[in-house]
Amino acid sequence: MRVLITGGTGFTGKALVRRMIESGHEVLALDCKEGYRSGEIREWGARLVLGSITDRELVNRCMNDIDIVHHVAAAFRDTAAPESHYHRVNVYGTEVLLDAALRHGVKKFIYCSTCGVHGDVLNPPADEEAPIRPADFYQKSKFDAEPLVLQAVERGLPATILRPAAIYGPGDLGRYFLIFKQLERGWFPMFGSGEVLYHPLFIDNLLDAFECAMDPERGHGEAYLIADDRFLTIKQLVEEAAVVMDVQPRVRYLPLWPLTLASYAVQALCRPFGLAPPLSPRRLEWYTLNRAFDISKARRDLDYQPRIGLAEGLRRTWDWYVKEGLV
């Protein structure tokens, strides 16, 4: 089939588009910018055209013959842009791609929401029908996004909504590389408790999910989270990744509240100049938000089973790592 894939360059859109091609499809990535060594993109095979999904006219070309869409693009962790910058991207290019999939046919529209729709996890692990509770622009601009996805499935496009939780993996710079790069000082801070809930979600997992979504006969207007099969605490977490190191570091405990009122006296002041704050309420989720998901949903309609667990997951990324000389 042909394949269109949003945010093709990012993390998770450049492991789709290398899954897809796998997979015997003929794939478009649309994107942006270019992104980490996204010419191997254009080596695999694909076709890569640079753009934003808030233009009609380019996404309603590359719309042409397409059978599958997986809207995966999004304006993400950019915290100095304002919540209208996350609404065009997420919610008015969502329409623009919904508009042009309907118009063309296309057989099944995937959207990429997050698990962050549910915000911190009161009563674990939630399911799909947990309260929705965003806690930034972006969170908030991906929930606004899933009833236009399922006004388009009233219209007449067949559609799934995917709700990842904390994607990791081979070709991530995000969060787990700093994990990894931390504990390769031999220490680790920890604010807080280490208690808080945390749902990783490997990259081929996910991937899987991807691939299950594409069945017209299968989640037909319907959102799912996907996760991994357990999860866990950060701190269990970061023992974890040590193990996988083969590294025993110091875990030091800090009090919260001093990074916290910092953290909002930063962004206060960067924001009057447009800057991208070093610290942030965002950034300082990970030690205070509960993430904790049931997937038993997507067992059932999607026929979704996360084959690598945690050990196999970070395994695989640390590797990565060390084969690309980041750490």
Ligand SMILES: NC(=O)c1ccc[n+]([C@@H]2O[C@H](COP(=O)([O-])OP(=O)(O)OC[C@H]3O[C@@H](n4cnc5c(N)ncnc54)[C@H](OP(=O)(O)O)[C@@H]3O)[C@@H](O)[C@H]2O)c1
Contents of the next structure:
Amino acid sequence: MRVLITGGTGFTGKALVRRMIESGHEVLALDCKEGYRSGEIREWGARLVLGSITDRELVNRCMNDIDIVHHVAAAFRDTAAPESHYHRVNVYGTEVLLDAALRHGVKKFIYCSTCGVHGDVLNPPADEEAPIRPADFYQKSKFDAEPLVLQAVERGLPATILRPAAIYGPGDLGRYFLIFKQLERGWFPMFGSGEVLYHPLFIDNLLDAFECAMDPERGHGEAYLIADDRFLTIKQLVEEAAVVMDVQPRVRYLPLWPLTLASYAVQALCRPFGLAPPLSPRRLEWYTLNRAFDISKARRDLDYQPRIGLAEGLRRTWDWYVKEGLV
Ligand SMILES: NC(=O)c1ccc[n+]([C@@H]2O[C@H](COP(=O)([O-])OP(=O)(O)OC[C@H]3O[C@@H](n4cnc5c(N)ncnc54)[C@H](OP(=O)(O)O)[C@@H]3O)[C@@H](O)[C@H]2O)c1
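Structure of the form predicted in complex with the ligand (previous: the form predicted alone):
Let's see the whole complex now, leading with the same chain.
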């Protein structure tokens, strides 16, 4: 099949490009810029178009002859961007893609949302019926696009919404990279108790979920939480990363409130200059929000089975950092 992957040079998008090519599909990747070693996707045989998902004309051209759309692109990591940018890319950009997909008779549209739409989970584990309470404007913009997907379903587009938990694996230069780097320095600063719940999702498990959702007969008009088979506390996560690295997990507990105050101050100082704050309230959510999910619905409807457990996932991730010379 001919597959369009938005955000195809990002962490998840690039891994999905590879999986789709390995599965024998023809891939067109659309992203606003080159990413980490994104030249590789051309070597694997994908076509890469650089441009924005908010560009209707470009999106319409990209949608020509496409069977499947994996909509992965998002304003996500840019902490300097204003709320309006998040809304434009994540909500309006999704609308542009849905309109084009309807016009071109796409067979299945998969929207990559986030487990973050449920915010701080009150009664863990949360399933898809748990309250929607996004904790920041990124999460809100991801949720605001979900009703647009459901409206497109009513207009005749076969579509499925995936709400991934915290994605990690080879290629990720985010949170896990920081955990490994910090442990390598000899100790890990744990702000708060370290007892908040965290639900990892190894990248290959998520790629399996994308493949399951491609079936037009499965998950039509539904949203699914996608995660690994177990959740744990962030303290346990750090300890498991230390085991993989074969180092002592020296965790130093520090109060959270001074960092929280500092994060608001740093963000306020950086904003007028359009600078990405090195510390922001959103980055501290890792220490404060409970995230633990029940994935029974995806198991039942999509036949999704997380194959890679945490120890194996962490080992593969650490090996990748070593191979790339990043640690
Ligand atoms: N990582 C997680 O833990 C996690 C958890 C749940 C859900 N998600 C969702 O999963 C998806 C992938 O996440 P990720 O971690 O792979 O993020 P990522 O590495 O930031 O990938 C997203 C890609 O989309 C691109 N993009 C941004 N604005 C665009 C635009 N206007 N037009 C075209 N491309 C654009 C980004 O480019 P720039 O780098 O230039 O912004 C980036 O290459 C996102 O939809 C995210 O919301 C992620």
